[in-house]
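Next up: just one chain, as structure tokens, the form predicted on its own.
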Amino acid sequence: MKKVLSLLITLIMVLSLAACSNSSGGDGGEEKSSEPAESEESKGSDDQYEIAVVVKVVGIDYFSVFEDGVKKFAEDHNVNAYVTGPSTADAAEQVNIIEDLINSGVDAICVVPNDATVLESVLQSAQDKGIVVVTTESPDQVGADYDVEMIINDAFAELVAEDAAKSCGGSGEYALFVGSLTVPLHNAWADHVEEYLADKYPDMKLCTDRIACGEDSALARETTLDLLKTYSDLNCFICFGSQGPIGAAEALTEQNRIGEVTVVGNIIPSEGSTYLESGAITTGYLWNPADSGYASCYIAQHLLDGKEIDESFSIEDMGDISLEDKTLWIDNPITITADNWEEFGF
């Protein structure tokens, strides 16, 4: 009997130990099951879209405001979107940056080209790798899935040309500044300005070939001073590129020629405010650069999500959008004066 009881006690102890072992194994299983949950969460973060935005040049006010739009998009849509670009408006450097982004495996590249032709090959390489490519300020860009424009080009050029002509009395000589001779948008505007003034104001003559200095205020200032010395009938500067009017206005201020010479063109309202109020800049024209940054990223994410872009496509608070082949046109120009520059908030 004692042997039977001893066997029973031993059996109970064995079963108890087995139960404890199973119970301990269950706890370990629960701990292990929590690890995949953390891994999935981490994977979700890793799967966040990466949208790189390559601007013409970093460090100027226009692209700082542009970057605000990219940052807002990233925050609104939980996307890793950021701005990069060359320190000078250099198309070759843009190519190098885009090549690095392709090699790093980004999901989308948005670009504001310095030279549409130079970028064709590298943008097509990005597409070949399955990277979404969106441009702005470069209609019909080869190598882009879509391009987005914040103004209607011809109407914008006519607005600038008409105000310039009225300000200088419709006669005399004018100079044309562009960011570079290869920037698509600036040169499209300049082409149309020349055509428009030749037709509507034949007494206004272009003093010399258009000059590339619109992205560098110091160069625009020096160029303005040289032109004023060379052309005695020069009374108007039409400047495309946000630093062109600033540099021209600095030169007029130094030469005490405010009121004698008209300066119009692209400016950031806050950056040009002093010169608007002094009269050195007659009128500025632009759109909100933050909208350009936001819209470029929005389109990129839309395509990454596998969605199509058609006539019904819209972006909240951007107004009507017209689709023409692969270009999206949004007509949101602003005219900036001494009286209203504070209203724009940038």
Given for the second form:
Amino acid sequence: MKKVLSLLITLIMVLSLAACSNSSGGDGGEEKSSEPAESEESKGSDDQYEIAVVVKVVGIDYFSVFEDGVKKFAEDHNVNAYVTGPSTADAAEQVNIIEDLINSGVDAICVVPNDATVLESVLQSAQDKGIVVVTTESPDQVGADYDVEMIINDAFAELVAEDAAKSCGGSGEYALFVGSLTVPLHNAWADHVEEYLADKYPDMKLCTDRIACGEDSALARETTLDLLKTYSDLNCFICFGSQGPIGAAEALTEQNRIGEVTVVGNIIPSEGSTYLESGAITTGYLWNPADSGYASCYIAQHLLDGKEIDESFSIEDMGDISLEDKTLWIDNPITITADNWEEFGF
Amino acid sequence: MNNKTAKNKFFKSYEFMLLCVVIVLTIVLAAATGGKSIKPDNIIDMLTSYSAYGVIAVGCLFVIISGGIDISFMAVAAVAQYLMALYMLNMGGNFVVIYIISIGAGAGLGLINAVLVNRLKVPTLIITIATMNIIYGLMMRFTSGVRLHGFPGWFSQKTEASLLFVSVGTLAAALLTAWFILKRTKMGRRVYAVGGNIEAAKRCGVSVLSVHLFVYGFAGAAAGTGALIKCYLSQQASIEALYGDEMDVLAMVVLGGVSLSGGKGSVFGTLLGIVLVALLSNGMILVGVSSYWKDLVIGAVILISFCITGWRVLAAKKQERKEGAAE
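Starting from the form predicted on its own, produce the coordinates for the form predicted together with the partner chain.
Once more the chain from above appears, this time first in line as the rest of the complex follows.
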């Protein structure tokens, strides 16, 4: 019995080794022809580009909609584009996944980084292997060919800050939530919100340093309750990270303080709908994640085809594009209110 | 005489030291926040927010006392939460039904862990890492990670009473049940026996399988209950809400003085562990510690308080030995 088993195991190991060497042999062949023009030729019409999209975390609605955009692109352009990512928003996990993708020999990797600096070296090693790297939500990413943003950061932060200030009357204290203290985008917005409000609405004061609870609604609820007890003039929550407004709104609902306190920030329209309608969330802001997924793949394919990206580059059905060094900015935010949340379909 | 030695023993125990740490911390926080931290509404908020992980910690306590370690509990909790939420969204139901569903689902998955632990004789850490990944993998496959929300009115409209009952009430019930089982039932003694010395327990005629089934089943049921509380508080059921917080829960149990090699640990200690973690997290915001410093401060406070505790416990033991020698 034991002999049979050990024989079987050995057989499996040998077979899997053979399978591995086969695929890596294929990779080697492709690596040699890493010049874009050549690889284009080597890909016949039935041999599709393989574009892997690594998101921050699989399993949340936001990236499900993101995936819809990637799928739409795959259908429209006949490429093999798919989404993968860690099950928690962990940069180290993303590094592992990207290393695996490099070894499996994909043509392009699109990434939504959890931590820009942690990913630098692995993205550079992907580029060294001739893989096209496109990032999103991480401007000026080292190791990326291009980064694409679906909003213009300063304009977006100003939009949120201006609405928040108007809603709470331009005075009092405000709190800032971010997903984590190392998410580049959230912190860029938070920085700009602080600057903008200090400049335009000097009567609005930041109650305490930004707090990292924007991706966990239960933690945001708890934090909101604690902040409301601590700062009596607190009348505004500006939340970056899709769970921040939900948690804050839930806390206000519990405390019967809807209407007294302004809550603005990133929300997934369907998730925030009940709070938008009750008034616990004042307004939500976002861009369409499906557009992000679509645009990342679009740029990846554009580069794989060996084409240049310059000022004349454009993507169908998307807003104005401005090119700044290696970052493409597309002005495309959405404002979500009680009246329009149903239109977005996610 | 007997009563006096029991009292002396308590004053030298780890739990007593921990109680002192908690009291000192409460006083320091109260002083630093001008009394805000000890106002009743803050204490209630704090207990409410930490009741979910508290209940889950009580379940972990059983597993660790029995000499094992379970890290699949958050995955188990996620399944229970999802099933409960799906039932509510599709069938309506009421509180009794969703308690039964989440406890039942949790206990069921716990029993699978128990059978694997009992039959495979490999470290429980390895088994529960495997089951954790299998459960999350299946959840991800079948739910594609969609968050559930928009529950019926009886669940989504919280009143002060219902909030207190579902969170703190459930935590109190879990603590009392755990205390009763560990101190007043044969099964409780067997759990300690298996954790202390599994061979000796076997030779005394303890059925290790029944202890494992009970312990992992209980831990699963506790995880399911905790998931229900968390869902009630945040009004959402999602996979990633629970994932990744395993260490927070284990920290509560371990700070509560449980021995990781099994056979030692108490419900009172775990309660203090829960309170300690809650106090620290709540206190950081009330005192206004910048979030950039938060982790550092929490780590430092834990380290310092346990240096003192450890030193005191060691000193007490030394003294005991001296007294013993003198006699």
